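Below sits a lone chain in C-alpha cells, taken as the form predicted on its own.
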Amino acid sequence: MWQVFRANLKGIFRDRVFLGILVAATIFPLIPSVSSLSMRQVTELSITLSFSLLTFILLLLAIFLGGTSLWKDIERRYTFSIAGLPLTRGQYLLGKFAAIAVFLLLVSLVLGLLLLMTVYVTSILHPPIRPVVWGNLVLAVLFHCLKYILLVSFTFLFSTVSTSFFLPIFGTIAVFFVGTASQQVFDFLQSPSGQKLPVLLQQIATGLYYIVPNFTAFDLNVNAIYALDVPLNGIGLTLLYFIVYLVIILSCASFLFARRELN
C-alpha cells in the first residue's frame, strides 16, 4: 500500500494538467486590488474572493484527480499487476486515495498561506472595521480541504462500478451540488411553505438529506469573514461526521472493487 501511495503521489506531481490548474493560484496577488473596488468592507470582500478561488481550485483537483485516477489504471490494465503483488484490491484503492488526499492537503497548505498573505496585505492597505480572526481563516481552509477529500471518495466509489470516466466525473459533480444544497432544502421543508408540499415529495427529499453528504457543515466562511466564534462542539461533530462518512464510502468502494471483473 505504501508503494502505491508513493508512486501515485509522485505521478500527481509530474502531471502537467493538474499542475496547470494550480496556475490559477497566481490570481491571489490580484485580489487586494480587486477588493479595493468595494468602497466598504474591503477586507471582507478580499476574504470572500480568496475562499472562492481556493474552493474552485480544490473542486477542480478533487473531481479530475479522483475521477480519472482509478479509471486510467483500469483502462490501461495497470490493475492486472495487482495479482502479482502482496496487495489486495482494497489496499491498492486506499493507497491511491491516500495519495490524492495528501496532495489536496499539501495544496490546501500552499493555497492557505497565499490566502493568509492576501488577507494580511488587504488588511494593511484597508484596515477593517472588525478584527481579522486568523484562527477562523485557518479552520475554514482546513474544513474546505476535508470537504473535498470526502468528495474524492465519491469519485472512487463511482469509478469502481463505471467503465468510463463520465460517471465518476459527472456523478461527483452531481453529489457536490446536491450535498451543497441539501441543508437549504431541508430547512425549506421545515418551513410553513415546505409543509405544503406533497407528503411523498417531503419524504423523498428528507431521505436524500440523510443519505447525501451535507457539505454545508464544512463551510466556515461566514465565521472567517465576520470574525464570528466557531463552536467547538460543532467542529467536533463535523470531524466525526467526516470520519464516519469517509469510512462508509471507502468501505463500499473497496467492497465493490474487490468483486469487479477486470477484463
The other form holds:
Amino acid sequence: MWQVFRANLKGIFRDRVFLGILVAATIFPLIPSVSSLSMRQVTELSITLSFSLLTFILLLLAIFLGGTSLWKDIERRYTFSIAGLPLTRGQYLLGKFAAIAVFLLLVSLVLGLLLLMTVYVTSILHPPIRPVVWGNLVLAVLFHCLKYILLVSFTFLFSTVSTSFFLPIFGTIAVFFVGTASQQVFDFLQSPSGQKLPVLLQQIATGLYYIVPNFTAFDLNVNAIYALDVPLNGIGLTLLYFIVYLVIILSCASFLFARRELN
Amino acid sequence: MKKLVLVGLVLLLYVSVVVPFTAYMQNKPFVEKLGYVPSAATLRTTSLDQQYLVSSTLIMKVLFYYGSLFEAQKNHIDIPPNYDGMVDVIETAVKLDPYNMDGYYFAQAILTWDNRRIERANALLEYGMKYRDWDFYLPFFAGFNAAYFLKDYPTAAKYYQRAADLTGYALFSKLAGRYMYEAGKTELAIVYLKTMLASTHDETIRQSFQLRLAALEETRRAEVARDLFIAEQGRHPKSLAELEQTGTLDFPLVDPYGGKFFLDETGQVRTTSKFSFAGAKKSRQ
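Switch from the form predicted on its own to the form predicted in complex with its partner chain and print that structure.
Everything in the complex follows now, all chains and molecules, and the chain you saw is the first one.
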C-alpha cells in the first residue's frame, strides 16, 4: 500500500498539478489591493477573498484529481495488473486515496501560508477593528482541507461502480451541492414553515440529512473572518464526524471495488 | 503577407465590435446593471461555501453603481437613483453575511440623508446589532437616525447608551443624556459626519460625506452668527445679508452643492440646494 501511495503521489507531482496550483496561487498577491475597495472591513474582505480562492482550488483538485484517479486506472486497465501484486484491491484503493489526501494537505499547507501572508500584509496596511485571530485562520484552512478530503472519498466511491468519468465527476459535484445545503434544509424543516410540509416529505428529508455528508460543519470562515470564538466541542465533534464518515465511505468503496469485475 | 492582413482584419473587426460593445455596457440602465438578485435563502443554497464572497460581491456591485451615480450627479446629470433596488441587494447581502459591516455602513449612508427611509435603516442596523455585538458604530448610527431624523430622543438615548457601554467614550454618554436636547441638529450632524469620515476608506462615500459636512459647517457658521446677532441686537435678522452687512458673518456663505443659503420664516438657516446637486439645479430653474 505504501508503494501505491508513493507512486501515486509522485505521479501527481509529475503531472505538474502542483505547478498549476502555484500559478493559480499568483492571484493571492492581488488580494490586498482588491480588498481595499471595501469601505469598512478591508482585512475581513481579504480573508474572505483568500478563503474563496483556497476553497475553489481545493474543490477543483478534489473533484478532478479524485474523480479521474481510480477511473483512469480502470480505463487504462492498470488495475488489471494489480491482481498479480501482493496487495488487496482495498489496499490499492486506500493507497491511491491516501496519495490524493496527502497532496491536498500539502496544497492546503502552501496555500494556507500564502493566505496568512496575504492577510498579514492587509492587516498591516489596514488594521482591522477586531484583531485577526491567526489560530482561527489555521483551523479554518485545516477544516476546509478535511472537507475536501471527505469529498475525494466520494469520487473513489463513485469510481468503483462507474464505467465512465461522468459519475465520479458529476456525482461528486452533486454530493458537494447536497452536502453544503443539507444543514440549511434541516434547519428549514425545524422552522414553523418547514413544519407545514407533508409529514412524509419531512421524514424523507430528515432521513437524507443523516445519510448525506454535512459540509457546513467544516466551514469556519465566519470565525476566521470576524475573529469569533471557535467552539471547541464543535471542533472535536466535527473531527470525529470526519473520521467516522470517511471510514464508512472508504469501507463501502473498498467493498465495492473488491467485487468489481476488472477486465 | 496574407496571414498578416488576415490577423489585421480580425483585430480591426474586434476593435470595431468591442468599442460600441463597451459603450453599450457602460450606458446600460442602472437597474439592469444592478440586475436581478435572488432571495437570500436561494443564494445561500446556491453559493455553496462561497456565501461570504457572494455577499461581498453584491455590496461591491451596489457600491460601484452608487459611485457611477454620484459621479453623474456631480456632472449635473440627473439620473433618479434606484434606492429600493440598492437596499434590496444590501439586505440580501447582510442576510448572507450578517457580520458584513460594509452593508450596514452603506445602507446607513444612502437610506438616511438621500432617501429618508429611516425606519428601514434602523431595522437593518438592529439586525446587525444582533451579530456585531462588539461594534459601537451600529448603535451610534441608529441613535443618530432616531435623534436627527425621527426626533425620537428616548430611543436615540438608548442607542447612544449602548454605544457608550461598548466604547466608554464620553461623547456617546453625553449624546445619550441632555446634550442631545441642548445641541442643535446641525451640531449633532457634524459630530456624526466627522465620525463617519474618520472611518471610511471608500472615496465616493468620503466625497459624499465631505460635501455634506462642508454644507453643514457653513450652516452652523450661519446659525452661530444668527444667534450672536440676536444676542447683540435683541431681534431676529431679516436675512443672511444683514448678518454680512453688520459684520456678524465674517465672510459670505458657500453651499458646496451650488445652492444659496437663506433664513426661512421661522429664522432657521436653510439652503436652496437642500443638500443635493439636484436640489440646487432645481432651485436655479
